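The form predicted on its own is given below as one chain in structure tokens.
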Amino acid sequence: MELLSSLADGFAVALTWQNIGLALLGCFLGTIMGALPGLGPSNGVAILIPLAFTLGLGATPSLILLTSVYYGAMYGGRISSILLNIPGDEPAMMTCLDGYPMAQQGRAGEALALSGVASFVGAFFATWGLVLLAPQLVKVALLFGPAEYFALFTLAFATLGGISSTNQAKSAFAAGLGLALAMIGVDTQTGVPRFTFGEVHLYDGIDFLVAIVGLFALSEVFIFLEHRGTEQDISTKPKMEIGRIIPSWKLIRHCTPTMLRTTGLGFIAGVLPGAGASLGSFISYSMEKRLVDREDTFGKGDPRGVAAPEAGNNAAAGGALVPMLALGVPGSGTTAVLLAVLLALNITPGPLLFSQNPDVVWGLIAALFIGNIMLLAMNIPMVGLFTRVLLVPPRILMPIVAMISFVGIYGISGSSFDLLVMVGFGILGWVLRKLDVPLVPVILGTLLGNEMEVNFRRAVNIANGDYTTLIGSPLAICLWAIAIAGFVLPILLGGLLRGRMRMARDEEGAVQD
């Protein structure tokens, strides 16, 4: 009953004209960014962070705008997957397997609409999972002391590469780089400047919003400049005819059990730190294929092969918000970016968030329900409009991204030094992407580095210098065990999983040939 009362209070916060308008804008922009190959939810949210701060939005409106972009991008990733056989982002890769064959059969509109319905089912029930599970996690988190929090942060770094990580060593290097960047500035306990090289602007440390916009948004611009004229413009590729945009009730009923099963799988994958939407999408497709593909129709245009990964990856997107809000540990790359927004707004995610800022967290959850309905309403009748976004050439899109980045960051800080830092992070992001080093652990290290250091020092000081206090409780030992397993398992099983994903793609290509 208390949950329903809190949720009702959240709807009272969310159902204002400003918040409804921001949710609508975020859903629209997010769908567009998700549809454009290469951007995806992490870049989409990072690009619009400066806009949220430049508009002077408060905590709740900012989060409503950016989480709507997040959910919208998860919806939008399916569009280029189905029409062009090019995933808008990594989780949408599995949608290509049956979505593109459906488009080749003249059923593109049906595939787009069905995937929209599946996305709604996955995101809607995942939001209910967030309502029910996050407050329970908060009760557990109240048992945490400094040693447990240090172990929890270690777990976040150990698992962030995920089971589909191509190289755990590179993930570890990226996390170490992020922690090193977090050390820049004045030591909060001793007052001694660290790694500032006499530059006064660095005494407050690196602004993580500047780092995020540089690493994600500007590096995308540099990647475009590098490949300008050497890659085929997707706007020149032949487009599929959309056809019927409303799926029949018979088809929806046929796919409903698939949607419900894969929603549960995707939500579990999202809640686990480091798993994320990519694993949720892959597991959902693979399990459903084993369960129902008795006639070997998956990979040849089976609608259930579209519904399964879409419900799975959108449920995982909602599940990833659970550890971020309840524990302060992001469950995915995009929630790591959202964590930075919360910290920039002087709101600390974790156990006290639900008691100290209930209007923010419940208003956000209510807005997610509203945003899901908006996205369903948008993505069926307006799917033809969203497909036109694929005609926008990158030479027009990328200057807009650069303009938003520079104007937004300058509007936040008013410092030309921050613009230079942002460009520096853009170059760093470009180099790391060239070396196939993940960017999200860098961001997570920058975000959590100071908190991790503070909890480490606090735990050791309380124990009078006894470092065994870090493994002095059953909860801490459990967290350390999960962290070690989360780091080692991808090394042992990651190659097998990636091999199966490649095999699925190769089989799909062979069928189309």
Second form
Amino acid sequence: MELLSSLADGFAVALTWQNIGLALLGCFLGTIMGALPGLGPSNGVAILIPLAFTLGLGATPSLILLTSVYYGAMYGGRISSILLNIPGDEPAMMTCLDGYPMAQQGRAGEALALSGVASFVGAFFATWGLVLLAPQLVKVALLFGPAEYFALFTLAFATLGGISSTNQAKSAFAAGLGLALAMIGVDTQTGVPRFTFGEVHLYDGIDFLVAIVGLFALSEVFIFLEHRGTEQDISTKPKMEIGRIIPSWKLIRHCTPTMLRTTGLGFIAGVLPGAGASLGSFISYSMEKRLVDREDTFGKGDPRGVAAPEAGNNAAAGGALVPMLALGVPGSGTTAVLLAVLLALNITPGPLLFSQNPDVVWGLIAALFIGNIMLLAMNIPMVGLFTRVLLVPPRILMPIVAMISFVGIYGISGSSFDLLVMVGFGILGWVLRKLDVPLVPVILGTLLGNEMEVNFRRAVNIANGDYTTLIGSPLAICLWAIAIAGFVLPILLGGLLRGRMRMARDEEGAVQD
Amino acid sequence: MSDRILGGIGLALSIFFAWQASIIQESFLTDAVGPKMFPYIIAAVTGLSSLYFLLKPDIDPHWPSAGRLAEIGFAALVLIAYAELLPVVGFVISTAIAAAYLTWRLGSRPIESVIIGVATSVGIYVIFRLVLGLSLARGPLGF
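Mind pulling up the form predicted in complex with its partner chain next to the form predicted on its own we just looked at?
Next comes the full complex, this chain leading.
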């Protein structure tokens, strides 16, 4: 009952005209960002963060705008998967397998609409999961002391590379790089400047918004410059007719069991740290294939093969918000970016968020429900409009992305120095991406570095300098064990899973080329 | 080879970072841990992972040709110049130039690029300055 009344309060916050408008705008922009190959949810949110700030929106409206972009981008990723066989973002990879064959059979509209419905089912039930699970997790998190928090942060870093990284040493390196960047500036505990080399601009430390926008958005521009004129710079123009857009009830009924099963699976994948939406869509597709593919139609345009990964990855997106809100530890790349937003708004996610800023949490959750309904309403009739976005060539789009990034950062700080730092991060991002060093741990390190150090020092200080206090409670030992397992298991299993993901994609690709 | 270079640079950076940490001036206010310990741990993590790259490098990524590298470098220079010029000549002019350059280098024809650059700049100005009221850099001409 308490939950429902909190949720009702949340709806009261979310249902103002301004917030509805922002959710609508966020859903619309997010879908477009998701649809464009190259720009995924993390880029989308990264580009729009500075804007949300410069517009002077409060905490709740900013969060509503940006989470709508997040959900919207998760919806939008499927559009280019289905029409072009190019996933808009990584989680949408599995949607290519059956979505593109459906489009080739002249059922593009049906595939788009069905995937829209599946996205809705996944995200809607995952948001309910968030409502039910996050407050429970908060109760556990209240038992956390500084030592447990330090272990939890370590766990977040250890599992973040997860299966998406090719090399755990690179994830560790990226985390170290981010943490090192966070150390720049005045030490909050003792007030001494560290790693500033006497540069006054650095006393405040490096603004993580500058780092995020540079690493994600600007490096994308450099990648496009690198690939201009090569085969990866192909025209994104869809070649087929969309066809019928409203899906038949029969089709939806046919796919409903699939959607419900994969929603559950995707949600669990999202809640687990490090797994994220890509894994969510992959295991959803694999499970459904094994369960229902009796006539061997998966990979040849089976609608259930479209519904499964879409419900799975959108459910995972909702699931990833659970640890982010309840523990302050993001479960995926985009939630790491959203965490940055919270911190920049002076809101510390974690157990206290639910008691100290209930309006923010419940307003946000209510906005997710509203955004979902908007996305469904938008995505069925307006799919034609969204597909038209794919006609805008990257040579026009990417400069706009770059310029908007600059506007946003300049609008916040009004400082050329920050813009220079941002360009530096853009180049760094490009080099790291070439070398397969994941960017998310860098961001997370910059973001959580100070908080992590504070907890580390507090824990040891309470114990009078005794470092064994870090493993001094069963809870802490448990967290360390998960952290170690999370770091080591991908080394053993990650190659296998990744290989399968790639193989699944290549095999099915080979069938239809 | 690329990973070995990364490892070498990473190792050098870790050592430099640890050295910089060791010369942090501690104030009289310090706690039992102090401001140096955590940076040492970070230096150890980056140092160890850099050693791993040195010993077990991945296969090389596909690096662009020298021409393409120069292309990327030049784009970065233009963006740096943009950052420096923004407060001097104002938003509209500097943005039009930077956007036109990027559009041109991404494959538009020169005249087309100029038009797109100006349109991008004016479009952003109208939306963000006139509609949303954001303060963008003013140049000598007032925009």
